[in-house]
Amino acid sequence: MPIAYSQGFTPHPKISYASAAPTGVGSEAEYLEIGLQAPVDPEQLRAALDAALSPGLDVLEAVIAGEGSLADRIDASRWQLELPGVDPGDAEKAVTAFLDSAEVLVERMTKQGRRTFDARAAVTRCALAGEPDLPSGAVGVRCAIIDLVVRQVTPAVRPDDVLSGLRVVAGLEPPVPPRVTRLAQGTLTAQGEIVDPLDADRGDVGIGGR
């Protein structure tokens, strides 16, 4: 593919993303801006980086970019917080304080060192998913499963941070490291869906030129 690089003594390819996914988790819904030298087919763009990626990467569409930068488009995530062998009913308790609290407290060790900040401002939704399910992978093991969407705010708040504040309200502990993925970001609108950065986009025929 034709990429475009930055100018100076050490030019890098024009790659951007956009609130890359914390290390450790499962993501359905990551984002990137790529920029061309020339017009490029999107589908054509698309398969070449699938095809290159390992397995388990998969691109799944590629549009044209339109006015405005990715990140200016993308100001919450969904995730899904799996905890195995936590009881529903005890999350539930959790979530609820939780929720209930004005501000939640937690610690996390940053490249300045250790920061405390609140884990509960940045939440919009935090509640049970449905009927408690099986863990991804996991045969005969129930767990509470949580559904979580939080904004984009400074500092950032993730979802290790809001299963702290769980910890801090009501001691929820569990047993074995939960699975989290992001199913989701994008805006948030006021009825609480997120809208995908690339609705606006998508239609064109063709890629270049950014």
Second form
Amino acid sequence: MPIAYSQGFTPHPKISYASAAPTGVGSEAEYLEIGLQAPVDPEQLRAALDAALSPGLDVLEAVIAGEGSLADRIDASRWQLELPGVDPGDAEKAVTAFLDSAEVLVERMTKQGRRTFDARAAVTRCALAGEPDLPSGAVGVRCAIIDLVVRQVTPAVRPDDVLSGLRVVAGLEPPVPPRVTRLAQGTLTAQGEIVDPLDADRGDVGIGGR
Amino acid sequence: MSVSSVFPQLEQLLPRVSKPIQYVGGELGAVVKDWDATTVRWALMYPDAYEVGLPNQGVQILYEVLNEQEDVLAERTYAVWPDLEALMKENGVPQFTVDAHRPVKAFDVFGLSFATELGYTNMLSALDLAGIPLDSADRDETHPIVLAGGHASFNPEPIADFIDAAVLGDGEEAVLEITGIIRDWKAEGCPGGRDELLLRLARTESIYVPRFYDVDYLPDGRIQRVVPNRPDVPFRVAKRTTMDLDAWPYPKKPLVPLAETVHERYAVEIFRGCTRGCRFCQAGMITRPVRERSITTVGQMVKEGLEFSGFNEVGLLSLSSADHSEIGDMCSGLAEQYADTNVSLSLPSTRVDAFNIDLAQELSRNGRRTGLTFAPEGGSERIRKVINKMVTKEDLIRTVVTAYSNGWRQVKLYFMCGLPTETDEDVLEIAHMAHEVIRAGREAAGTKDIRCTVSIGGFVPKPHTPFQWASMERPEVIDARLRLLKQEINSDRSLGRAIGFRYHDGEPSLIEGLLSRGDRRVGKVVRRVWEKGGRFDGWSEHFSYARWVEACDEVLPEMGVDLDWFTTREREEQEVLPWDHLDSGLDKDWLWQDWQDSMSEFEQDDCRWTPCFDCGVCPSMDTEIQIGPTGKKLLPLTPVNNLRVPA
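Coords for the form predicted together with the partner chain, given the form predicted alone:
Now the full complex is given, and it begins with the chain already shown.
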């Protein structure tokens, strides 16, 4: 691909990731912008990237970027938190206690050192998902599944911060590392829905597509 | 029976370790095959962390050569860091391959490439995690053949108890021959079990199976003899030489790492072997003769390798790249082809002459100009004669000044400390040379804004070199010399400020010396160090000199030897060396004569442009020098940045 490079002594490819998922977290909704030196058919770009990337890193769609940056169109993420070994009833109580709190202070190591911040305000939705399908690899184990929508704020509130919050308010301690998956990112509507950030550029042209 | 992936168990541990990306595989260039559709299966290990192991050329070449065979499967495994090792032990997750996360124990061959002896403890960790007995003698048909390769396998005696076999020299053809032997043996229903398979390997006369050889010792600790303990294996095992590198243009599909690694580039070996004759250089001695890859094959490999990988750096590698008979045309041709792209070309520059600067000029056409490196290796004229590095002080000053006046601002100079016959004065000469470089460089460049970095490595005598008989200097002496050198560099404050100084302590070199020239008794030290927690000995933050010394003190005296005996003791001509039964092609009498010549400061020319000096390699290995020029040129490429979609 005729990728564009930054200027300078060591030029870097022009790629910017909008709020990349943290390490160790699954995602079905990552977005990035790529600068190109010449026009390329988005479907060809998509196919070429998909062929070069690792199994499990699937490039689903590419569109030509319109006005404004991708980052401006992303202000919230929806996450699924699978908690194998956690009783859904216990999870429900913890979630209720979390939502009932005006502020839930949690700690995290950042590059600047240990920081304490509020994990509650950024959360717009936190609820037990219905009767759960058992997560892969955890057959026969009880598993609470939490559906979570978090606004993008600074410092970022990540799913593990919300899990820390559940521990703070209700002592919820998953026995094994939870499996977290980002399901969607985009613009948060007043109704609490997340709008796909590529919608605006798709128009009627219908290039790419799932 | 199929073998399942350990990834589900491993994945649980990954959130708890550093840099988990290094364990997930899936790189561009990685190959995953159906286990049941293959008959011979190799797990290839570079026994260091992923970031060091992934770029390794040897492993990448063998990985590709093996996987091109329809019924052969090859996967890679690397050393896991201690954080993951502890979790794997705790949770019963075995050593795994990164390609399909299969347990190493399930493979037919577990092949390890030892570029350095400091990977020995990591091999023991991998065997232990894999559930493979550490001792070759304790293994049965359910375990892989543990096979060592790489330069260290020219003396695998310190790991003779742990490996089943070793291959000396080039691996391309050896891995295919071994595959064939295993394929046949399996097809016949594994007759005679593991012993029969090892015997078939040993009968090739180029695969060393330590268990078929006994070592007897003299009362004073020296080796009396190393002899086969059965009639049907050869007295000496010969190294492999791949002739005609154009027929082996690997890697074609270089691995593109997902995690950060020490080299991120497409590396092409432009030739193998070196006959410059530097007496300290094991690589130059054991890889003879010189075999060039032609300019057109190199051009083709660069084109296809870049198209496949998307790398934007190309390294034209060899032991002395400026010596390629077509290097001028190769550099200008490639520079021309990639002039308007983001591809940068690099040449490891060690030759101290102006031609090197011409080449560097050519390669930096697109404006990116990195540092230049020269390796005079010895500080004084005298010591350079001892090591056969034929560079005069005037050559060096002239070359470096040319670099500065052509716009370079930074030059790196490599030296060694601890060389045979070395005195404080030889090392202090390094400071005087660096002073002169800066003085002359400032004048030539017309600016004070130039720098040079003096980088010092510790000398380690290696098997199959003229210095295999030499005594090592004690670490205290090395460290004291380096302190003196530092003072001398800074004795002139103005010049000293422009000179950077990097060095290695003497202690790790002494241990490398123990492992390089050790015999089977040193295996007990390796095991003891590993038991005490020794891992990643090539990393200064993990290496513990005290642990090695302690282990030596615990296990060696009862056998009548000690650390000094293996390192600081000079050997005599008649002494049987632990690797005498392993044939690098070099005539031992020639090596001894070259050692004597070294002591009388007599230099030896290069057989590429002077008559053969009878080192013995070509006749005994039935090889010959293969060099150009072919007279061909690289043609201009069509622009590389038109749109292409991989099929």
